[in-house]
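Single chain ahead, written as C-alpha coordinates, the form predicted on its own.
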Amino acid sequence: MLAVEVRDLSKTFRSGWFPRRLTRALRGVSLAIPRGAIWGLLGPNGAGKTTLLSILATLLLPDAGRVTVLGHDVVREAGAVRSRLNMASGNSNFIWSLRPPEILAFYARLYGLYGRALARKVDDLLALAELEPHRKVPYHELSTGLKQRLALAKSLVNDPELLFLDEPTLGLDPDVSMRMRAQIKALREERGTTILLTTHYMREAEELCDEIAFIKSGQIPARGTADALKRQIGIGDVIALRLDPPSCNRLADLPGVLECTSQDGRMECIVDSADKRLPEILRWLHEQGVVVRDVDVHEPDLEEVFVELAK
(Lines of atoms letter the chains of each structure in order from A and count residues from 1; the text may use other names and numbers.)
(Lines give C-alpha, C1' and ligand atoms only; values in the text may rest on other atoms or scores of the structure.)
Protein backbone atom coordinates (compact mmCIF):
# COMPACT_ATOMS: atom_id res chain seq x y z
CA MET A 1 0.00 0.00 0.00
CA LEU A 2 1.25 3.47 -0.87
CA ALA A 3 1.79 6.26 1.62
CA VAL A 4 2.14 8.87 -1.15
CA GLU A 5 1.02 8.75 -4.77
CA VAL A 6 1.63 11.72 -7.07
CA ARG A 7 0.50 11.84 -10.70
CA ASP A 8 1.39 14.56 -13.19
CA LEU A 9 1.69 17.26 -10.53
CA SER A 10 2.20 20.85 -11.72
CA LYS A 11 2.59 24.15 -9.89
CA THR A 12 3.33 27.61 -11.32
CA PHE A 13 3.97 30.75 -9.31
CA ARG A 14 3.02 34.14 -10.74
CA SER A 15 4.61 37.43 -9.74
CA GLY A 16 4.89 41.01 -10.95
CA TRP A 17 2.62 42.88 -13.34
CA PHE A 18 4.47 44.37 -16.30
CA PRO A 19 5.69 41.94 -17.38
CA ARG A 20 3.90 39.14 -15.56
CA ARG A 21 6.52 36.59 -14.46
CA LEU A 22 5.77 32.88 -14.36
CA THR A 23 7.90 30.36 -12.46
CA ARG A 24 7.08 26.73 -13.21
CA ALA A 25 8.11 25.09 -9.94
CA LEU A 26 6.73 21.63 -10.76
CA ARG A 27 6.18 20.27 -14.25
CA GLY A 28 4.42 16.91 -14.37
CA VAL A 29 5.97 15.25 -11.30
CA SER A 30 4.93 11.66 -10.59
CA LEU A 31 6.13 9.39 -7.79
CA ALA A 32 4.93 6.61 -5.49
CA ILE A 33 6.21 6.04 -1.94
CA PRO A 34 5.31 2.76 -0.17
CA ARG A 35 4.36 2.75 3.49
CA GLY A 36 7.22 2.24 5.90
CA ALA A 37 9.88 3.45 3.45
CA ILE A 38 12.49 6.16 3.79
CA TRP A 39 12.53 8.05 0.50
CA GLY A 40 15.09 10.65 -0.48
CA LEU A 41 14.33 13.71 -2.59
CA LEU A 42 17.52 15.24 -3.99
CA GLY A 43 18.09 18.19 -6.25
CA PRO A 44 19.81 21.57 -6.56
CA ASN A 45 18.42 24.73 -4.98
CA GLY A 46 15.30 25.92 -6.77
CA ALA A 47 14.56 22.48 -8.22
CA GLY A 48 11.10 22.23 -6.63
CA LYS A 49 11.76 20.16 -3.50
CA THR A 50 10.14 22.54 -1.02
CA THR A 51 7.17 23.18 -3.34
CA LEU A 52 6.53 19.44 -3.63
CA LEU A 53 6.75 18.93 0.14
CA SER A 54 4.41 21.86 0.74
CA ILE A 55 1.76 20.37 -1.56
CA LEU A 56 2.07 16.95 0.05
CA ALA A 57 1.67 18.60 3.46
CA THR A 58 -1.48 20.44 2.25
CA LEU A 59 0.20 23.84 2.65
CA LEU A 60 -0.05 24.63 -1.08
CA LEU A 61 -2.67 23.78 -3.68
CA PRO A 62 -1.50 22.20 -6.95
CA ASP A 63 -2.46 23.70 -10.29
CA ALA A 64 -2.89 20.31 -11.95
CA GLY A 65 -2.41 16.62 -11.22
CA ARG A 66 -3.57 14.35 -8.45
CA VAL A 67 -1.96 13.78 -5.05
CA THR A 68 -3.03 11.08 -2.60
CA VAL A 69 -1.48 10.93 0.87
CA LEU A 70 -2.33 8.02 3.19
CA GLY A 71 -5.29 7.22 1.00
CA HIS A 72 -6.74 10.77 1.00
CA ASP A 73 -6.81 13.41 -1.72
CA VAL A 74 -4.78 16.39 -0.45
CA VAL A 75 -7.19 18.92 -1.99
CA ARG A 76 -10.61 17.44 -1.15
CA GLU A 77 -9.63 15.71 2.11
CA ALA A 78 -6.90 17.94 3.51
CA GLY A 79 -8.24 17.74 7.07
CA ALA A 80 -7.99 13.95 7.14
CA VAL A 81 -4.37 14.17 5.94
CA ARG A 82 -3.10 16.84 8.32
CA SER A 83 -3.78 14.92 11.53
CA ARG A 84 -1.69 11.98 10.30
CA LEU A 85 1.48 13.70 9.12
CA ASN A 86 4.04 16.19 10.37
CA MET A 87 7.13 18.01 9.19
CA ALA A 88 10.52 19.09 10.51
CA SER A 89 12.92 21.47 8.83
CA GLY A 90 16.60 22.19 9.23
CA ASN A 91 15.57 25.86 9.25
CA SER A 92 12.88 25.55 11.90
CA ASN A 93 12.36 28.52 14.20
CA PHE A 94 10.31 28.80 17.36
CA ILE A 95 9.47 31.65 19.72
CA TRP A 96 12.84 32.68 21.10
CA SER A 97 11.84 32.99 24.78
CA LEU A 98 10.00 29.66 25.14
CA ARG A 99 11.66 26.62 26.66
CA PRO A 100 11.60 23.15 25.04
CA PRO A 101 8.74 21.76 27.19
CA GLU A 102 6.64 24.85 26.43
CA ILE A 103 7.28 24.57 22.70
CA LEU A 104 6.38 20.89 22.63
CA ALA A 105 3.28 21.46 24.77
CA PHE A 106 2.06 24.24 22.48
CA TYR A 107 2.20 22.04 19.38
CA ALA A 108 0.80 19.00 21.19
CA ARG A 109 -2.27 21.02 22.19
CA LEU A 110 -2.92 21.74 18.52
CA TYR A 111 -3.49 17.99 18.13
CA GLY A 112 -5.91 17.80 21.06
CA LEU A 113 -3.61 16.66 23.85
CA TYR A 114 -4.16 18.02 27.35
CA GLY A 115 -3.74 17.13 31.01
CA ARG A 116 -1.76 14.02 31.90
CA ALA A 117 -1.58 12.81 28.31
CA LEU A 118 0.00 16.12 27.33
CA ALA A 119 2.54 16.04 30.16
CA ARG A 120 3.44 12.43 29.38
CA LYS A 121 3.90 13.18 25.68
CA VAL A 122 6.17 16.16 26.41
CA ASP A 123 8.30 14.11 28.80
CA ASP A 124 8.57 11.25 26.30
CA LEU A 125 9.67 13.56 23.49
CA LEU A 126 12.22 15.34 25.66
CA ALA A 127 13.70 11.95 26.54
CA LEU A 128 13.66 10.78 22.91
CA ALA A 129 15.49 13.91 21.72
CA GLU A 130 17.86 13.87 24.73
CA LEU A 131 16.68 17.33 25.74
CA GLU A 132 15.89 16.67 29.39
CA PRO A 133 19.04 18.47 30.66
CA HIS A 134 17.92 21.55 28.69
CA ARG A 135 14.33 21.80 29.92
CA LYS A 136 14.81 25.29 31.35
CA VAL A 137 16.95 26.77 28.56
CA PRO A 138 15.20 29.39 26.36
CA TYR A 139 15.08 28.45 22.69
CA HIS A 140 17.44 31.23 21.60
CA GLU A 141 20.15 29.89 23.93
CA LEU A 142 20.09 26.36 22.53
CA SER A 143 22.88 25.21 20.20
CA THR A 144 22.10 24.48 16.56
CA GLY A 145 22.14 20.75 17.22
CA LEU A 146 19.71 21.04 20.12
CA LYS A 147 17.39 23.20 18.01
CA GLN A 148 17.39 20.53 15.30
CA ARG A 149 16.60 17.81 17.83
CA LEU A 150 13.78 19.94 19.22
CA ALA A 151 12.37 20.39 15.71
CA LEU A 152 12.39 16.62 15.22
CA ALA A 153 10.72 16.11 18.60
CA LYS A 154 8.05 18.67 17.67
CA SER A 155 7.28 16.75 14.49
CA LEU A 156 6.41 13.67 16.57
CA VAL A 157 3.79 15.20 18.87
CA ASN A 158 0.95 13.51 16.93
CA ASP A 159 2.76 10.19 16.29
CA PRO A 160 2.64 10.81 12.53
CA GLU A 161 2.31 7.98 10.04
CA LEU A 162 4.08 10.14 7.46
CA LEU A 163 6.96 12.46 8.28
CA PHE A 164 8.56 15.07 6.02
CA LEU A 165 12.14 15.98 6.91
CA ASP A 166 13.50 18.99 5.04
CA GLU A 167 17.30 19.14 5.42
CA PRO A 168 17.15 17.70 8.98
CA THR A 169 20.93 17.77 9.57
CA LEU A 170 21.61 21.14 7.96
CA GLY A 171 24.58 22.87 9.62
CA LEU A 172 25.16 20.17 12.24
CA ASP A 173 28.53 18.87 13.40
CA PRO A 174 29.33 15.32 12.18
CA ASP A 175 28.76 13.67 15.57
CA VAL A 176 25.39 15.38 16.00
CA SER A 177 24.42 14.44 12.43
CA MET A 178 25.19 10.79 13.18
CA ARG A 179 22.91 10.85 16.21
CA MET A 180 20.16 12.55 14.22
CA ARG A 181 20.39 9.91 11.49
CA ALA A 182 20.21 7.17 14.10
CA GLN A 183 17.00 8.71 15.43
CA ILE A 184 15.54 8.86 11.92
CA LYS A 185 16.34 5.16 11.36
CA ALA A 186 14.74 4.29 14.69
CA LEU A 187 11.51 6.04 13.73
CA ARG A 188 11.09 3.69 10.79
CA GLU A 189 12.31 0.57 12.57
CA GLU A 190 10.42 1.04 15.85
CA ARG A 191 7.30 2.92 14.72
CA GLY A 192 6.98 2.05 11.05
CA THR A 193 6.94 5.74 10.13
CA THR A 194 7.11 6.57 6.42
CA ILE A 195 9.69 9.30 5.87
CA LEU A 196 10.29 11.60 2.91
CA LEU A 197 13.68 13.22 3.30
CA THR A 198 15.27 16.10 1.41
CA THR A 199 19.00 16.59 1.79
CA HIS A 200 22.09 17.93 0.07
CA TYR A 201 24.31 15.44 1.91
CA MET A 202 24.88 12.54 -0.44
CA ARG A 203 26.28 10.18 2.18
CA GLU A 204 23.19 10.81 4.28
CA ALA A 205 20.89 9.82 1.41
CA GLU A 206 22.91 6.66 0.73
CA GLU A 207 22.85 5.68 4.40
CA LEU A 208 19.17 6.35 5.09
CA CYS A 209 17.11 6.02 1.93
CA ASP A 210 15.56 2.93 0.41
CA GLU A 211 15.03 4.85 -2.82
CA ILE A 212 15.95 8.27 -4.14
CA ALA A 213 14.19 10.59 -6.57
CA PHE A 214 16.25 13.32 -8.22
CA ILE A 215 14.33 16.50 -9.02
CA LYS A 216 15.59 19.13 -11.45
CA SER A 217 13.74 22.13 -12.90
CA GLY A 218 10.45 20.84 -11.52
CA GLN A 219 10.78 17.38 -13.06
CA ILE A 220 12.07 14.00 -11.87
CA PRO A 221 14.50 12.70 -14.52
CA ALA A 222 15.80 9.80 -12.41
CA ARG A 223 14.78 7.66 -9.47
CA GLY A 224 15.75 4.38 -7.86
CA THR A 225 18.20 3.03 -5.34
CA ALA A 226 21.59 4.72 -5.02
CA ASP A 227 23.21 1.87 -6.97
CA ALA A 228 20.53 1.98 -9.65
CA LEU A 229 21.05 5.72 -10.13
CA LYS A 230 24.78 5.18 -10.56
CA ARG A 231 24.14 2.58 -13.24
CA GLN A 232 21.44 4.70 -14.89
CA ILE A 233 23.79 7.57 -15.69
CA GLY A 234 26.68 5.32 -16.62
CA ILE A 235 29.18 6.18 -13.91
CA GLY A 236 31.40 3.12 -13.69
CA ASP A 237 33.41 1.63 -10.84
CA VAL A 238 37.15 2.23 -10.86
CA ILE A 239 39.65 -0.60 -10.39
CA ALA A 240 43.20 0.66 -9.81
CA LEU A 241 45.99 -1.89 -10.25
CA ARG A 242 49.74 -1.80 -9.63
CA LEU A 243 51.19 -4.37 -11.98
CA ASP A 244 54.51 -6.01 -12.72
CA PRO A 245 55.26 -5.35 -15.58
CA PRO A 246 53.61 -1.95 -15.00
CA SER A 247 51.50 -1.75 -18.18
CA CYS A 248 49.00 -4.02 -19.88
CA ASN A 249 47.14 -2.19 -22.61
CA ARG A 250 45.02 -5.17 -23.64
CA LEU A 251 42.99 -4.78 -20.43
CA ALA A 252 40.77 -2.34 -22.33
CA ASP A 253 39.61 -5.18 -24.61
CA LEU A 254 38.11 -7.25 -21.79
CA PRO A 255 34.31 -7.45 -21.42
CA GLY A 256 32.82 -4.77 -19.16
CA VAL A 257 35.94 -2.58 -19.22
CA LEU A 258 34.77 0.86 -20.36
CA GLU A 259 38.11 2.68 -20.27
CA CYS A 260 41.70 2.02 -19.27
CA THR A 261 44.40 4.58 -18.43
CA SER A 262 47.92 4.45 -17.02
CA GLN A 263 49.06 7.01 -14.44
CA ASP A 264 51.93 7.09 -11.95
CA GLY A 265 52.71 3.43 -12.54
CA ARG A 266 49.12 2.33 -11.95
CA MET A 267 46.49 1.07 -14.36
CA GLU A 268 43.02 2.48 -13.78
CA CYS A 269 40.13 0.59 -15.35
CA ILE A 270 36.60 1.98 -15.41
CA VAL A 271 34.21 -0.98 -15.43
CA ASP A 272 30.47 -1.47 -15.43
CA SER A 273 30.55 -3.49 -12.19
CA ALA A 274 33.58 -4.01 -9.96
CA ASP A 275 31.99 -7.03 -8.22
CA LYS A 276 31.62 -8.81 -11.54
CA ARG A 277 34.70 -7.64 -13.43
CA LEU A 278 37.44 -7.72 -10.77
CA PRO A 279 37.65 -11.54 -10.57
CA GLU A 280 37.67 -11.73 -14.39
CA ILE A 281 40.46 -9.14 -14.66
CA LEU A 282 42.59 -10.82 -11.99
CA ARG A 283 42.11 -14.21 -13.67
CA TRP A 284 43.10 -12.82 -17.06
CA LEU A 285 46.19 -11.08 -15.67
CA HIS A 286 47.29 -14.31 -13.99
CA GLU A 287 46.92 -16.15 -17.30
CA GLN A 288 49.10 -13.48 -18.96
CA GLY A 289 51.83 -13.91 -16.34
CA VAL A 290 51.31 -10.40 -14.94
CA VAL A 291 51.88 -10.01 -11.20
CA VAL A 292 49.34 -7.85 -9.33
CA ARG A 293 51.15 -5.91 -6.60
CA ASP A 294 48.19 -3.88 -5.35
CA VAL A 295 44.45 -3.50 -6.02
CA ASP A 296 42.12 -0.67 -5.06
CA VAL A 297 38.41 -0.47 -5.93
CA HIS A 298 36.50 2.79 -5.90
CA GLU A 299 32.74 2.85 -6.36
CA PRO A 300 31.20 6.19 -7.35
CA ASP A 301 29.30 7.83 -4.54
CA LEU A 302 25.97 9.59 -4.79
CA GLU A 303 27.67 12.98 -4.89
CA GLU A 304 29.11 12.13 -8.31
CA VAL A 305 25.62 11.09 -9.41
CA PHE A 306 24.23 14.38 -8.13
CA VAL A 307 26.80 16.36 -10.10
CA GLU A 308 26.09 14.43 -13.30
CA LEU A 309 22.30 14.74 -12.98
CA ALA A 310 22.46 18.43 -12.10
CA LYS A 311 24.33 19.31 -15.33
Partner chain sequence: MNWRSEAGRIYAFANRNVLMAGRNVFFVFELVFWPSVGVLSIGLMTRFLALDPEMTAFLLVGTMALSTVQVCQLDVSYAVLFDVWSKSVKHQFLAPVGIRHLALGSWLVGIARGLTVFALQAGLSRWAFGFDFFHAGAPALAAFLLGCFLTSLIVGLLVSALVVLFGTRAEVSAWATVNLVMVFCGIYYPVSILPPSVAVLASLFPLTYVLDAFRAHFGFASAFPHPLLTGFVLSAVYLGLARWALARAVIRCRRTGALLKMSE
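The structure displayed is predicted, hence computed values, not measured ones. Positions refer to the first chain, counted from 1. Here, rigid core means the biggest group of C-alpha atoms that superpose within 1.5 Å across both forms. Compared with the form predicted in complex with its partner chain:
- After superposition on the rigid core, the Cα atom of residue 281 is displaced by 2 Å or more between the two forms.
- When two forms of a protein are overlaid on their rigid core, residues whose CA moves 2 Å or more are considered shifted, and residue 271 is one of them between the two forms.
- Positional change of residue 68 between the two forms stays under 2 Å at the C-alpha, relative to the superposed core.
Condition change, the form predicted on its own to the form predicted in complex with its partner chain:
Keep in mind that what follows is only the chain, not its partners or any molecules around it.
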Protein backbone atom coordinates (compact mmCIF):
# COMPACT_ATOMS: atom_id res chain seq x y z
CA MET A 1 0.00 0.00 0.00
CA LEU A 2 1.48 3.32 -1.04
CA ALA A 3 1.18 6.48 0.99
CA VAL A 4 2.44 8.70 -1.80
CA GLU A 5 2.71 8.10 -5.50
CA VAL A 6 4.10 10.75 -7.80
CA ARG A 7 4.48 10.47 -11.53
CA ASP A 8 6.19 12.96 -13.85
CA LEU A 9 5.55 15.89 -11.59
CA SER A 10 6.66 19.32 -12.73
CA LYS A 11 6.28 22.81 -11.38
CA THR A 12 7.51 26.11 -12.75
CA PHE A 13 7.35 29.32 -10.76
CA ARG A 14 6.78 32.57 -12.59
CA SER A 15 7.90 35.72 -10.89
CA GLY A 16 8.29 39.38 -11.76
CA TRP A 17 6.64 41.20 -14.67
CA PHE A 18 9.56 42.46 -16.64
CA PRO A 19 11.75 40.65 -17.07
CA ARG A 20 9.57 37.66 -16.30
CA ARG A 21 11.61 34.98 -14.57
CA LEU A 22 10.81 31.31 -14.83
CA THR A 23 12.11 28.90 -12.22
CA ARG A 24 11.71 25.27 -13.10
CA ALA A 25 11.54 23.99 -9.54
CA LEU A 26 10.53 20.41 -10.40
CA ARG A 27 11.19 18.68 -13.72
CA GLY A 28 9.57 15.31 -14.04
CA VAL A 29 9.82 13.84 -10.56
CA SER A 30 8.49 10.35 -9.90
CA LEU A 31 8.52 8.47 -6.62
CA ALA A 32 6.56 6.01 -4.53
CA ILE A 33 6.55 5.92 -0.75
CA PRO A 34 5.15 2.88 1.05
CA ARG A 35 3.01 3.30 4.15
CA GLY A 36 4.93 3.28 7.39
CA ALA A 37 8.21 4.34 5.82
CA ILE A 38 10.52 7.16 6.77
CA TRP A 39 11.59 8.59 3.50
CA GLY A 40 14.27 11.19 3.03
CA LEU A 41 14.58 13.84 0.39
CA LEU A 42 18.15 15.02 0.38
CA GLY A 43 19.36 17.95 -1.62
CA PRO A 44 21.08 21.35 -1.54
CA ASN A 45 19.26 24.66 -1.15
CA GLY A 46 16.99 25.45 -4.06
CA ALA A 47 16.83 21.83 -5.22
CA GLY A 48 13.03 21.75 -5.04
CA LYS A 49 12.50 19.94 -1.73
CA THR A 50 10.04 22.42 -0.26
CA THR A 51 8.24 22.69 -3.57
CA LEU A 52 7.73 18.93 -3.75
CA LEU A 53 6.56 18.69 -0.15
CA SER A 54 4.18 21.61 -0.58
CA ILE A 55 2.54 19.98 -3.58
CA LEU A 56 2.09 16.73 -1.65
CA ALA A 57 0.59 18.69 1.25
CA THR A 58 -1.94 20.49 -1.06
CA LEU A 59 -0.35 23.88 -0.44
CA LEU A 60 0.81 24.22 -3.99
CA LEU A 61 -0.84 23.15 -7.24
CA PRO A 62 1.32 21.19 -9.70
CA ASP A 63 1.64 22.15 -13.38
CA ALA A 64 1.79 18.63 -14.74
CA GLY A 65 1.94 15.07 -13.51
CA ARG A 66 -0.12 12.86 -11.27
CA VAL A 67 0.10 12.99 -7.50
CA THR A 68 -1.77 10.53 -5.32
CA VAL A 69 -1.65 10.92 -1.55
CA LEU A 70 -3.28 8.32 0.71
CA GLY A 71 -5.22 7.05 -2.28
CA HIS A 72 -6.61 10.44 -3.31
CA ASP A 73 -5.69 12.72 -6.17
CA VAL A 74 -4.05 15.67 -4.49
CA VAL A 75 -5.57 18.28 -6.80
CA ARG A 76 -9.11 17.04 -7.32
CA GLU A 77 -9.62 15.57 -3.86
CA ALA A 78 -7.51 17.93 -1.76
CA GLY A 79 -10.24 18.24 0.83
CA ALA A 80 -10.25 14.51 1.47
CA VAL A 81 -6.54 14.33 2.28
CA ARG A 82 -6.09 17.52 4.30
CA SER A 83 -7.50 16.10 7.51
CA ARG A 84 -5.21 13.05 7.28
CA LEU A 85 -1.86 14.72 6.74
CA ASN A 86 0.15 17.47 8.32
CA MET A 87 3.40 19.30 7.88
CA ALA A 88 6.05 21.02 9.96
CA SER A 89 9.00 22.98 8.74
CA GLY A 90 12.18 24.20 10.30
CA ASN A 91 11.31 27.76 9.40
CA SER A 92 7.69 27.68 10.53
CA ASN A 93 6.16 30.77 12.05
CA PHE A 94 3.12 31.28 14.21
CA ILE A 95 1.30 34.38 15.38
CA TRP A 96 3.86 36.18 17.50
CA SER A 97 1.86 37.12 20.53
CA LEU A 98 0.04 33.81 20.98
CA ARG A 99 1.24 31.26 23.55
CA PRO A 100 1.98 27.60 22.84
CA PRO A 101 -1.31 26.21 24.24
CA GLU A 102 -3.30 28.83 22.32
CA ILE A 103 -1.52 28.02 19.08
CA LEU A 104 -2.03 24.28 19.52
CA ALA A 105 -5.70 24.72 20.45
CA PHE A 106 -6.33 26.97 17.46
CA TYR A 107 -5.00 24.40 14.98
CA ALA A 108 -6.54 21.45 16.81
CA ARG A 109 -9.92 23.13 16.41
CA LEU A 110 -9.28 23.66 12.71
CA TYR A 111 -8.85 19.90 12.46
CA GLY A 112 -12.21 19.34 14.13
CA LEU A 113 -11.28 18.71 17.78
CA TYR A 114 -13.43 20.14 20.55
CA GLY A 115 -14.31 19.70 24.19
CA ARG A 116 -12.35 17.30 26.37
CA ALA A 117 -10.56 15.64 23.45
CA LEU A 118 -9.21 19.05 22.48
CA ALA A 119 -7.97 19.88 25.98
CA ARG A 120 -6.35 16.46 26.31
CA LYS A 121 -4.65 16.75 22.92
CA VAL A 122 -3.20 20.15 23.77
CA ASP A 123 -1.88 18.88 27.12
CA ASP A 124 -0.41 15.75 25.53
CA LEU A 125 1.37 17.71 22.85
CA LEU A 126 2.72 20.27 25.31
CA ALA A 127 4.13 17.39 27.33
CA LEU A 128 5.54 15.65 24.26
CA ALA A 129 7.28 18.82 23.11
CA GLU A 130 8.41 19.60 26.67
CA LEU A 131 6.72 22.96 26.39
CA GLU A 132 4.85 22.80 29.68
CA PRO A 133 7.17 25.22 31.50
CA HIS A 134 6.64 27.68 28.63
CA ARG A 135 2.85 27.72 28.62
CA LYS A 136 2.71 31.46 29.23
CA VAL A 137 5.51 32.54 26.92
CA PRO A 138 4.46 34.30 23.71
CA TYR A 139 5.66 32.59 20.54
CA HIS A 140 8.19 35.25 19.58
CA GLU A 141 9.98 34.89 22.92
CA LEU A 142 10.57 31.14 22.53
CA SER A 143 14.04 29.91 21.57
CA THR A 144 14.61 28.41 18.13
CA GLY A 145 14.61 24.91 19.55
CA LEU A 146 11.31 25.45 21.35
CA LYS A 147 9.78 27.00 18.25
CA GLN A 148 10.76 23.97 16.24
CA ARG A 149 9.34 21.63 18.86
CA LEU A 150 6.12 23.60 18.83
CA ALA A 151 5.98 23.31 15.05
CA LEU A 152 6.39 19.54 15.36
CA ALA A 153 3.72 19.40 18.06
CA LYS A 154 1.35 21.44 15.89
CA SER A 155 1.85 18.98 13.05
CA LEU A 156 0.57 16.20 15.32
CA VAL A 157 -2.72 17.81 16.35
CA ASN A 158 -4.70 15.61 13.97
CA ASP A 159 -2.69 12.38 14.50
CA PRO A 160 -1.69 12.47 10.83
CA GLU A 161 -1.23 9.25 8.89
CA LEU A 162 1.24 11.06 6.70
CA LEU A 163 3.64 13.66 8.02
CA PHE A 164 5.84 16.01 6.02
CA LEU A 165 8.84 17.46 7.79
CA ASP A 166 10.69 20.19 5.92
CA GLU A 167 14.21 20.49 7.35
CA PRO A 168 13.05 19.68 10.88
CA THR A 169 16.47 20.22 12.45
CA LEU A 170 17.38 23.42 10.60
CA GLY A 171 19.42 25.69 12.84
CA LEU A 172 19.21 23.50 15.93
CA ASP A 173 22.06 22.73 18.32
CA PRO A 174 23.46 19.22 17.86
CA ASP A 175 21.94 17.86 21.07
CA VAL A 176 18.56 19.37 20.31
CA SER A 177 18.53 17.98 16.80
CA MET A 178 19.51 14.59 18.17
CA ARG A 179 16.43 14.63 20.41
CA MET A 180 14.32 15.77 17.49
CA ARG A 181 15.53 12.81 15.44
CA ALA A 182 14.73 10.42 18.27
CA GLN A 183 11.22 11.83 18.38
CA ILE A 184 10.76 11.40 14.67
CA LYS A 185 11.82 7.77 14.92
CA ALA A 186 9.44 7.23 17.84
CA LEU A 187 6.54 8.61 15.78
CA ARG A 188 6.91 5.90 13.24
CA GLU A 189 7.47 3.19 15.83
CA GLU A 190 4.60 4.14 18.13
CA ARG A 191 1.99 5.39 15.70
CA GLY A 192 3.01 3.93 12.37
CA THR A 193 3.10 7.40 10.83
CA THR A 194 4.50 7.59 7.32
CA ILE A 195 7.11 10.33 7.27
CA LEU A 196 8.65 12.20 4.39
CA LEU A 197 11.39 14.52 5.51
CA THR A 198 13.77 16.81 3.70
CA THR A 199 17.21 17.70 4.83
CA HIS A 200 20.50 18.83 3.50
CA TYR A 201 22.42 16.91 6.13
CA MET A 202 23.52 13.59 4.73
CA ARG A 203 24.07 12.15 8.23
CA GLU A 204 20.52 12.94 9.20
CA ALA A 205 19.07 11.23 6.16
CA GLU A 206 21.31 8.25 6.78
CA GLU A 207 20.34 7.92 10.41
CA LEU A 208 16.60 8.29 9.96
CA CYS A 209 15.51 7.12 6.58
CA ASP A 210 14.68 3.71 5.15
CA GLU A 211 15.19 5.14 1.75
CA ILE A 212 16.72 8.34 0.41
CA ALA A 213 16.08 10.22 -2.79
CA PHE A 214 18.66 12.74 -3.95
CA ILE A 215 17.05 15.76 -5.45
CA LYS A 216 18.94 18.28 -7.48
CA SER A 217 17.66 21.02 -9.80
CA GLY A 218 14.18 19.58 -9.62
CA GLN A 219 15.16 16.07 -10.59
CA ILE A 220 15.85 12.89 -8.70
CA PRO A 221 19.03 11.41 -10.18
CA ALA A 222 19.44 8.65 -7.60
CA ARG A 223 17.55 6.91 -4.84
CA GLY A 224 17.81 3.91 -2.60
CA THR A 225 18.95 2.93 0.88
CA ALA A 226 21.90 4.89 2.24
CA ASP A 227 24.29 1.97 1.69
CA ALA A 228 23.04 1.23 -1.79
CA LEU A 229 23.48 4.86 -2.75
CA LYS A 230 27.00 5.04 -1.45
CA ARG A 231 27.88 1.91 -3.31
CA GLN A 232 26.19 3.18 -6.43
CA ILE A 233 27.97 6.51 -6.28
CA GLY A 234 31.18 5.14 -4.84
CA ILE A 235 31.33 7.84 -2.24
CA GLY A 236 31.95 7.52 1.42
CA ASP A 237 34.18 8.91 4.13
CA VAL A 238 37.69 9.84 3.10
CA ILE A 239 40.66 8.73 5.19
CA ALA A 240 43.83 10.55 4.19
CA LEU A 241 47.07 8.95 5.38
CA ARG A 242 50.69 10.05 5.29
CA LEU A 243 52.66 6.85 5.37
CA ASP A 244 56.23 5.75 5.51
CA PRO A 245 56.83 4.23 2.98
CA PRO A 246 54.49 6.70 1.24
CA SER A 247 52.48 4.33 -0.91
CA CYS A 248 50.62 1.12 -0.18
CA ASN A 249 48.38 -0.09 -2.97
CA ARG A 250 47.14 -3.18 -1.17
CA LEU A 251 44.99 -0.91 1.03
CA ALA A 252 42.40 -0.95 -1.75
CA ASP A 253 41.78 -4.65 -1.14
CA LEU A 254 40.68 -4.23 2.47
CA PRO A 255 37.00 -4.73 3.25
CA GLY A 256 34.95 -1.54 3.19
CA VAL A 257 37.53 0.34 1.13
CA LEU A 258 35.84 1.58 -2.01
CA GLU A 259 38.70 3.37 -3.69
CA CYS A 260 42.32 4.23 -3.01
CA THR A 261 44.42 6.89 -4.67
CA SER A 262 47.85 8.28 -4.00
CA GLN A 263 48.90 11.86 -4.61
CA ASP A 264 51.53 14.27 -3.24
CA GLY A 265 52.83 11.52 -1.02
CA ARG A 266 49.42 11.02 0.54
CA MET A 267 47.08 8.05 0.32
CA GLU A 268 43.41 8.83 0.08
CA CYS A 269 41.08 5.95 0.84
CA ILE A 270 37.36 6.22 0.35
CA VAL A 271 35.62 3.91 2.82
CA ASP A 272 31.99 3.16 3.54
CA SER A 273 32.29 4.26 7.16
CA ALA A 274 35.32 5.86 8.77
CA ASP A 275 34.21 4.93 12.31
CA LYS A 276 34.28 1.29 11.41
CA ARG A 277 37.22 1.09 9.02
CA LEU A 278 39.81 3.42 10.53
CA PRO A 279 40.78 1.08 13.41
CA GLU A 280 40.93 -1.87 11.02
CA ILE A 281 43.11 0.02 8.56
CA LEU A 282 45.47 1.26 11.27
CA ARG A 283 45.78 -2.26 12.72
CA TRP A 284 46.47 -3.70 9.29
CA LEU A 285 49.09 -1.04 8.49
CA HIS A 286 50.76 -1.74 11.83
CA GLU A 287 50.86 -5.44 11.04
CA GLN A 288 52.43 -4.62 7.67
CA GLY A 289 55.11 -2.58 9.42
CA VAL A 290 54.04 0.65 7.74
CA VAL A 291 54.50 3.77 9.85
CA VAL A 292 51.58 6.15 9.96
CA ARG A 293 52.81 9.76 10.20
CA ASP A 294 49.47 11.54 9.94
CA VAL A 295 45.79 10.63 9.67
CA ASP A 296 42.99 12.86 8.54
CA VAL A 297 39.36 11.80 8.32
CA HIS A 298 36.76 13.74 6.46
CA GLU A 299 33.16 13.03 5.73
CA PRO A 300 32.05 13.94 2.24
CA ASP A 301 29.64 16.81 2.08
CA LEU A 302 26.71 16.96 -0.19
CA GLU A 303 28.47 18.97 -2.84
CA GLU A 304 30.85 16.08 -3.41
CA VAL A 305 27.95 13.69 -3.67
CA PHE A 306 26.37 15.85 -6.29
CA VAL A 307 29.58 16.28 -8.18
CA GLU A 308 29.69 12.50 -8.28
CA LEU A 309 26.06 12.28 -9.30
CA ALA A 310 26.47 14.78 -12.08
CA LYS A 311 29.18 12.68 -13.73
